[in-house]
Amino acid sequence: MIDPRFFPKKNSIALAEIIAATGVTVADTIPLTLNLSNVAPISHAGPTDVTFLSNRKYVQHLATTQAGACFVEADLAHALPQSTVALVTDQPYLAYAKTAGLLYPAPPYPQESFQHPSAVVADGVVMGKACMIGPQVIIEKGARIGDHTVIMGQAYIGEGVKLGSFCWVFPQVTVTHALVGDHVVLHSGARIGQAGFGFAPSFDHGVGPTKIPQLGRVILEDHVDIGANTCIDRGSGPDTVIGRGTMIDNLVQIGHNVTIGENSIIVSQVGISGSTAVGHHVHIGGQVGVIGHITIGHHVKIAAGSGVMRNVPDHQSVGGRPAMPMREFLKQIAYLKKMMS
């Protein structure tokens, strides 16, 4: 349930505000002054709630929903009961997300500077205006913090690090050897800029590997979102780069020299080995493993649990271990099922 202790909410929003934010269309007979007070799943929504249907696996719920309004594609609008306003859009889930953001706005960025007495900020740190520095934060010399940035308790910002404006750094994050853009979110326990896993093996008996100095940086471009306990290694010489608008889930490992393009989505427990290049608008499902020194093209989709061991061309969907084109993967699954039946 949505607990108001954790998620403060507006009392309600008018239909006109929803239309302005989402671009949906409604029947001319619907009053734009109609107020909706919450968001809810389609099977639980009540008369003052707004809901959505984007996965057609749940289409049977359209006829029985009690929601006040529902984001829905045009060809399904007729299936809603008369008591539910059809909010017609090609992207119901996106419209729902925007509306939830209207009702449950994100915490505001600080408008005045605040530094907790227990924070340790080195001399020479360049601090922007209206920053909030929480308890037991450590910021080393030469760091630069942009305007309206929030750094929460026990975070560590290393020497020379640059954090942009309107960033949100959650508790116990560590950032070293990194240049971070504006509007970046680093969730609790994220580790940014630690040394990559680079070593030179020795063939002499009894002599162990020699670590290779990791001399690059991590570049996080604007509007990047990094999940809890995700690790992004700095480059060994070239930089590790995460492109603008990319979202990375919890418990992901990004190796040294990896580059990830803009607006990509990487789900939890993915591991991307060093020096791999990932394109723009790539979707990588959970628990995918990617070997190093390969290229994953733009607009690629990789199914959960896959093992990617070779280059993937633009616009291709792959799955399996080793990953292969999705059509081929599904054929193999069908063939194996037939053999075992």
Contents of the next structure:
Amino acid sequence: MIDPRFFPKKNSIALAEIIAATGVTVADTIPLTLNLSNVAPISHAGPTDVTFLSNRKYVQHLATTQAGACFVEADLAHALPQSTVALVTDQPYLAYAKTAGLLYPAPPYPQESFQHPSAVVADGVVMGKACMIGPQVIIEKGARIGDHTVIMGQAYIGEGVKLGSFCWVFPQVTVTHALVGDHVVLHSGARIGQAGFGFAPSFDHGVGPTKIPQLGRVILEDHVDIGANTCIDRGSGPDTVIGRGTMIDNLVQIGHNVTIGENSIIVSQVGISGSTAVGHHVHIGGQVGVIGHITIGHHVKIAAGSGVMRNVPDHQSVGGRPAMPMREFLKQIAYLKKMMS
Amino acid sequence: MIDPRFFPKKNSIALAEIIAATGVTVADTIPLTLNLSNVAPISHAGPTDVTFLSNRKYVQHLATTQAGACFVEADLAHALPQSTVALVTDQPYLAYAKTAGLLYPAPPYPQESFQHPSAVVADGVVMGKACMIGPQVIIEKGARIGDHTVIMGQAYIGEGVKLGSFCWVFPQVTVTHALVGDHVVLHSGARIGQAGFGFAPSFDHGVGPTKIPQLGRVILEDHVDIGANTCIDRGSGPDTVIGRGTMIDNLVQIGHNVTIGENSIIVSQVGISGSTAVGHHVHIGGQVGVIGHITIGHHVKIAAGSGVMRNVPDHQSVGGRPAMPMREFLKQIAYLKKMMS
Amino acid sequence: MIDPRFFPKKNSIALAEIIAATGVTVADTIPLTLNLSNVAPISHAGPTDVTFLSNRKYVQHLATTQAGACFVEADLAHALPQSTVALVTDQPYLAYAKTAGLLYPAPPYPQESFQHPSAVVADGVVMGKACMIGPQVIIEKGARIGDHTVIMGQAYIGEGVKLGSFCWVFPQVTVTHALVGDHVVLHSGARIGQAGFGFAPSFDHGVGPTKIPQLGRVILEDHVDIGANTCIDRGSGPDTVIGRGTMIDNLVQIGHNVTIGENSIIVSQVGISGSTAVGHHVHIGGQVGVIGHITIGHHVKIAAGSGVMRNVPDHQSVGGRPAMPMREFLKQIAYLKKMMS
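The block above covers the form predicted alone; next, return the form predicted in complex with a further copy of the same chain.
What follows is the whole complex; the chain from before opens it.
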């Protein structure tokens, strides 16, 4: 539930504000002054709540919802009861997100500078306007922090790192050897910039493989979002690059020299090996593994749990271990099922 | 080995104490004053050690063990040498656990309050009786901590968080947006309560997918145990809930709105996607992936490495990617093996 | 790119120095005083850079490289343009690593003692000569630190832990119940020594499975390298042991009582369950899962994404879930592909 100790709420929101923010269409008979006081899932929403239906798996809830209003696609609006105002839109989930953001505004970026006395900030660090530096943060020499950036308690910002403006660094993140753009979010325990796993398979010195100096950087472009405990290794000479707007979930491994394009989505526990290039608008499901030194095109979709061993051309969907075109993968599953029956 | 610098030992323990703690049965001829000084694995135990045989894979060790006493099931007791006292029980491993706990008592819960001067505790935090707050801990405003709870060095307790009594929070844990019950253990690097991976797939603002406000909580019920570097995202509106007595291993990912029942076991590197419901007494093997928005019943077993794409009814065992009933999965493996020969 | 804010460079290096460090052979006509100023990948190197060709996938770059010199195997040297000096060696990647190390020397081990005033070091900790203890480090009582060891900011060294000489502990590592050798590297967020996932499947006390006291240690031998956010649980009574020179990547899970031999390579997101023994010179690809209580021989190779359910003899290569000899696995993939066509 939405607990006021974690999320303070605006009192309520008028239908007119919702329309302005989301562009939904509403029957003429509905007064624009109608007030809605909260957001809630369709099965729990009450007469003063606004809800949404996006995943059609839940379509049976439309008929019985108690919600005051519901974001819904046009062809489903008729299924709502009379007591629920249909807020018609092509993108119900997006409209819901915007409305939730109006009722529960995100924590504001700082408007004045604050540095907790227990933070250890090296001499000569270039600090932007109105940054918030939490307790026990460490910022090493040569670092530069943009304006209105938040660095929460116990985060570590290494030597020479550049962090952009309007970034939000959660507790216990480490960032080294990295240039980070604006509006980047780093969740707790994210590890950015450590040395990649590079070694020459030689044992001539008697103490195991010889490590290759890892001399590159991590570049996180603007609006990147990195999940909790995710690891992004710095390049070995080239850089590791995450493109603008790309979102990476928790516990993901990104190897050295990997490049990922813009607006891609990488779900939890994915591993991408060194020097692989991933395109724009790619969607990689959970627990996928991708070998090194291959190219994944733009607008590719990779099913959860796949193991990708070869280049994937633009717009292809793949699945399986080893990954193959999705159609082939589904055929293979069906074939094996038939053989067993 | 059991190293006294890490685990100080009681001097020894009498057979009578072992019987009282574990309910084992022992031949009448054995004196209850018999003293045992340590626990050890069956292959290494000496004449003053007590050992156990639980995994029948190791049954050949019974005949040659040097142990002074051995927890063993009734039908195997005859295989022990005369020099080893058979401690007969249906649950040898449990009896061993209890005995090891007598010889090496767990570190005690604090009996008086301590707060390291380097901890940063906000004004108005409600602190229970006899809590131990380690160095460089951060506790934000509005948090409430129960009695006899230990928060070790460098942990981060976020705004408004409720931690119960007799909890043990290891170093470098982060907890935000969470209500935590009593007797909960959080291992190092566990991430509890960060925002889930929720976005609407719209790019109309030109900066990637639109994030959905994540307005729910994490509820950890009593006696929950969370492994090192495991991530549990808070709900998006509903809560993410881990039921009483459930144990989660290291590096596990639990998505937003997931609910897990009581006394379930989730092995390392499992990933459970958003809004999936898992029942009571479920056993999920290592590296399993479970997609979102499905229901796993009670007493389900999921083999290591499986990928679960559909609901699983109560009491079913499943395996494979995609997961199928275990019998079918084993048949498929055998079929492929035959086709290759 | 190699950014001087992260990696200060020596001005340049003479061919004679490269020959001395790597043992390459060079045509007699090339002056030993030839200066090279940097290292770079083959596709980007310019006339004063030295590069290498190791992965033959990139062999087409030889003809068009602009590099001043290139480490290359003898049979490929002819493919270089006249303007590029061929530095002939059996191990181009190793030679490159050594040369990069000359131009960009690794950060030096400390030569005098430093302890940041914000570090919390218990009375009686035995500190070696010339250690560097960073800000907000915690070192608990009874710990012993070797000479010239670096413990970076916010790391946690638990009670009784022994850390060797010339170790490098990156920020936000936790080490407890462990004996660590010399020249060990622990990357950020590594978790060494927490309790393993051991419980007896009994519910007679009504609060879930009964935890087994975890009374062993972690032993990291000399020259071990542990990746970011990797977890190594301590033994339950026996020890968890990582052999000399073994390198473990990020986000790996090593269960209690696991032993790994010398000079093995374990790639990211691998999970090895409790009490399994892994040999020397083993290579385990990314996302592999290995069940508990089995034995992996020496010089074994396990393909990425495999699930190993049985013992693997020395020198075998295996793949698949469940893992089988590599030849069999490839046959199976080909068979299924044929059936689908």
